[in-house]
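As a starting point, one isolated chain is supplied in structure tokens, in the form predicted alone.
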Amino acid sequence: MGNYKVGIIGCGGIARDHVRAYSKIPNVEIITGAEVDSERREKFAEDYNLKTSYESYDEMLDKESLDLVNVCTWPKTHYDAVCKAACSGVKGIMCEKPMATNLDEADKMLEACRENNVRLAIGHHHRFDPQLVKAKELINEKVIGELVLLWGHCSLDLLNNGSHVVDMINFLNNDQEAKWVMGQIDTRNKRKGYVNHPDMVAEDMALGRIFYKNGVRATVELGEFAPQTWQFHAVGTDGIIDVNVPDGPSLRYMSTDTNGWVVPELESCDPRNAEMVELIKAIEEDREHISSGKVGRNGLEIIMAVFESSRSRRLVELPMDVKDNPLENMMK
């Protein structure tokens, strides 16, 4: 493993999680950060002994020689930050989820990274959660027969926690391509600045139905009236897998070959650390990250298709032509 100098864009709470993850990797050094809030910037630089810090990430990218950049800002800034970082000479970028707030931005981010030979990863660190990794293995081993249905649900909105829910549905289905999406959303409160995404509008409730090219169907539920647990259910022809059971095991399964529920042993893993290690491996092995920009875009397209289905009151076939954000259009 080579030596890697890292710059952080956005020095809030998520950035601190990223720094802790990098601290476990040899030959990786956080050397600088950019943050518009002076008090937060100074505290971050002091806590992590940064050599420099900047108000503007443009200045940071211009003055520093970096190998990796982590984008930990609010979603609407991801597009500009990633594109500028990609043109600055870095080898890899870790961008927090959601990748972008519309498909036009996402496509331009992918193009900038492709043209500059930069590995782009999106911060869907739950792809490394031991219970979800094991659930995927059980599905692929056909422990529950042929996979028929996936159901994921959580609190908050689609571009917030929902970006993780949709990504994990895709992950459990081996990132198969989606063929069509139907969705409905509730926007009664016309929310903006909701929870940790203060620069976005947000729906109150979202329900999406996804049909994949391999025949698997999936349902995602987010918001006020959805089950509030971060939970997944995989239904097969011969059984069921439950992930993150409330007040229960993080993983259990039942099939025609078992006598009741089985709780498998899981390997220990720090998902945040694993996603950073994977970024370095992707660079050194000249391959895509398990949560690459393309993978992030696939999940974003499904979310945008849920919005567009609700807006247009029809089934939306993928790939979709709409490149702006249908939810923002509805809110207007």
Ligand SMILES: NC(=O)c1ccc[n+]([C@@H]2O[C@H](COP(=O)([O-])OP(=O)(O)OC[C@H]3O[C@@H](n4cnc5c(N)ncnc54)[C@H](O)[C@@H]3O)[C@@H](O)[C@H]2O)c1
Contents of the next structure:
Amino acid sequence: MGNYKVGIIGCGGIARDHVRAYSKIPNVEIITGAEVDSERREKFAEDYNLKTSYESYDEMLDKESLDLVNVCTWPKTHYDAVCKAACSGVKGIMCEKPMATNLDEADKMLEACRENNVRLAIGHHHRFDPQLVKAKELINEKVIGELVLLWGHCSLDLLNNGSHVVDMINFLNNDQEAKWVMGQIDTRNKRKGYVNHPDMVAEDMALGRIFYKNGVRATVELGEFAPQTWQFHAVGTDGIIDVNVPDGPSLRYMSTDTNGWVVPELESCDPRNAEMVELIKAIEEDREHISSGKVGRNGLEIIMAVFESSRSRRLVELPMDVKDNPLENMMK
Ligand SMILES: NC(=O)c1ccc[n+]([C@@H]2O[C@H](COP(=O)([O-])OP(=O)(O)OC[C@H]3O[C@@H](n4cnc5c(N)ncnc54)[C@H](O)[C@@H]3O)[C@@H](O)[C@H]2O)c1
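What would you give as the form predicted together with the named molecule, now that the form predicted alone is on the page?
Next comes the full complex, this chain leading.
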């Protein structure tokens, strides 16, 4: 592996996980950070011995010569930070989820990275969770026959934890394209600045139904009645796979060929470290990241289609032509 100099944009909670993930990779050095909150900026620079730190990421990108930039700010900044980082001469960008807050932003991010030959990855690190990787393997080995139905749920809102849930469903279905989406959301509390997304609006609960081109159907459920376990079920013609069942094993399956539940052995993996290693490999092998910007856009489109379906009270065919955020429009 070559040498990589990294700059972090947004030095809050998740940025510290990114630093830890990089610390296990040789020849990677976090050299700088940009953070608007001066106290956080100084503490971050001190904790990780940064050579420099900046209030503005424009200045950081202008003055530093970086190979990688990690965008760890709140969602509305992702678009501007990624586009500017892409034009600054970096080789790769790891942008936290959600990729963007609407499809117009996502398309411009993809274009900026394409034009500058920059590898863009989105922080959907659950793609590297051993139980999810194994579940996908079992699905592809047809251990439960033909895949029919996927179901996933989690707490919080669609653009927050839902970004992972939809991405994990897409991953389990081998990133097949969705044909249409139907959804409903509840906006009783008109949430603004919910948890670590102070610049966003958020729904209270969401239900989405996705129909994929390969005939697989999926249901995603977010909000207060959905526990935080990233729980998934995959139903096939001959069996079922459960992922992250509360108080159960992280993976189990049952089929017409098994005598009750089978709990497979899992390889250990640090998903956060794996997503950074994958970014460097994608650069060096001149290929897309497993969680590429394009894959991230697919998930974002499904989320936007759930909002649009709720707004328009009909199913939404993909690709959808609405490029702004229907949830924001509804909340106005
Ligand atoms: N992949 C995951 O599992 C995961 C987990 C947590 C958070 N996240 C994502 O990471 C992002 C950040 O979340 P967090 O929990 O770290 O939030 P946070 O509030 O702890 O940190 C974000 C930081 O960005 C800074 N910031 C905001 N605008 C900025 C700007 N223009 N320039 C420089 N700094 C700026 C804020 O001051 C703050 O310190 C969110 O998009 C969130 O969804 C992902």
